[in-house]
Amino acid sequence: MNFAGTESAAYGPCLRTPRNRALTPVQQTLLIPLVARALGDALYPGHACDDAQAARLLDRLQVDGNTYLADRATVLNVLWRTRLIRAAAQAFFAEHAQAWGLNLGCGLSHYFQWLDAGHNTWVDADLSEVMSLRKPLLPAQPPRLRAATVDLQSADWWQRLRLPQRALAQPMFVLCEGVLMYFQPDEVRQVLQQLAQVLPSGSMLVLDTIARCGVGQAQWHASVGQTQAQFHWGIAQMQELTACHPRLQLRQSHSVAPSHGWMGVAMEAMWNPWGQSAPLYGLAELLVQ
């Protein structure tokens, strides 16, 4: 969520696949969490991320990344959720070195960067538009880093994406980052109970979450707003996460609003004075029973 009003900022041409096709309002919000971690490091130092790919994606794609930052309050929820996701996946990692990430709307992302940890393998999916944006964009990659097309919203994505026998015999980690604020309710549900119910006990699930009156609020988001998305579901309760499916259990709930110091917290005080509601932007850890 954005803490900084409605602050705009100017926007550059809409992207295109190689095939000169131009992505989707959401798809186009890919740009947003690449260009904070491509430039956003001399913003917030103390929530540096050290993307390496990210400002050579920047320049390949021709954006001025500058005219991005102008919504701050974004930059910073990027960087503190980016930091956070490598945390989790790193120590998930260290736990089963052998198990297998799965990244579900990849968008312009590389983790992999940081989780290799040399028996580990990585799978990065999104809809075709996006893989076919993505394909030369990045260096060629190691064998243990895949790419896969998926369509969330589709009734058969997890076959479509054709995992090994292996990559199920152990604890996977499951990304889905940016991704399910634009989908309706029950897509988002059918997404967790499909996922509860193939993944390995003991799978880690990793998602980012706005709060319910964040919905259909999105042209007042500085950066989104630019894009013409919009955010179809949020949470009231940390728990409706769970709810859907008896193997999902919270591990974990984060909320960004103290990186964003007093006025961070007083706003999300003023919105959940008792704590006892989901943050208005925030990160969720849950485990797969």
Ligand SMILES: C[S@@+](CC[C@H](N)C(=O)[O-])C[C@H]1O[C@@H](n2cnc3c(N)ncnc32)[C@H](O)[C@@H]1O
Contents of the next structure:
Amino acid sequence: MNFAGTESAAYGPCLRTPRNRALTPVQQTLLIPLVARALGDALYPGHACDDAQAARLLDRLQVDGNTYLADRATVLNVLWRTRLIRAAAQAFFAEHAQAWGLNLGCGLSHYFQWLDAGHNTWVDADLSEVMSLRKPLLPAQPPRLRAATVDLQSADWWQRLRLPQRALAQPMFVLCEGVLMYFQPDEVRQVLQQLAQVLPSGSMLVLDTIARCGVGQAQWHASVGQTQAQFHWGIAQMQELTACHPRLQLRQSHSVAPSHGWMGVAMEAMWNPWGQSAPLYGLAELLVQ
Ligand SMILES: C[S@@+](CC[C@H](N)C(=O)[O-])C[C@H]1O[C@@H](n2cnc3c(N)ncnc32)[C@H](O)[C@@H]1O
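Please show me the structure of the same protein in the form predicted in complex with this ligand, now that we have looked at it in the form predicted alone.
Once more the chain from above appears, this time first in line as the rest of the complex follows.
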């Protein structure tokens, strides 16, 4: 099966679904983390995430990863967030052995390779085009590794997920990485509010954020600029994440800056001298109270 098209060669590689539909620019961005996880370990052994699936997928997709690999900063950002997310999820499942995890906008990531703890359940969910691309590459293995179709920009996305009651019988781990910055601020608020309303107390929500100054600037981003996707949501303060619902609490926030060495730290210090602003690129762990 050939998943790669050529007509957007002026930009990055172009992916097609098995039914030969070209993915949209935002859907194409899934290649950026896939390439980083497939090929980035060799560049950054200290941040290696040992993704056993990503290189295999890249090979099957017949995509030349070098276009995205050239953007070293983004490769490092993806490895950094992958390791943080994995550690947060492993700690969560160590505490909640029967819990469910939900990866919203999963792309072609495969967290369950690291997170299968024997009794937990994981649901990978994305738009239908992406899920049809994913299906032959990373088939679900019910009952504990599941797949679902979701459009987070639709009003009833949570209901349409049709998670069984038992998924919500204990706290849930919800991941949304590399997704929300492509949404309008109102759409992000709705996603956060929906999750805050339905998730059981003790649930954890992990998402990555860009600073507000990045909004509208994706054309200058070495990887995202090649897809023609655009950033529409960024934050000035971390508190903006929790302001939309009283059940949301900021448990921890991380900035990628120190991973980039003294240059990253210096840049962040110039950008945020008093440490009051949200990082240029960061990861937030939210707790549902
Ligand atoms: C940069 S990729 C991130 C993929 C994955 N989370 C990862 O880190 O490998 C962005 C993903 O968001 C998904 N996405 C965009 N809009 C979406 C929507 N309305 N509902 C669900 N997923 C969406 C895209 O299809 C794509 O897979």
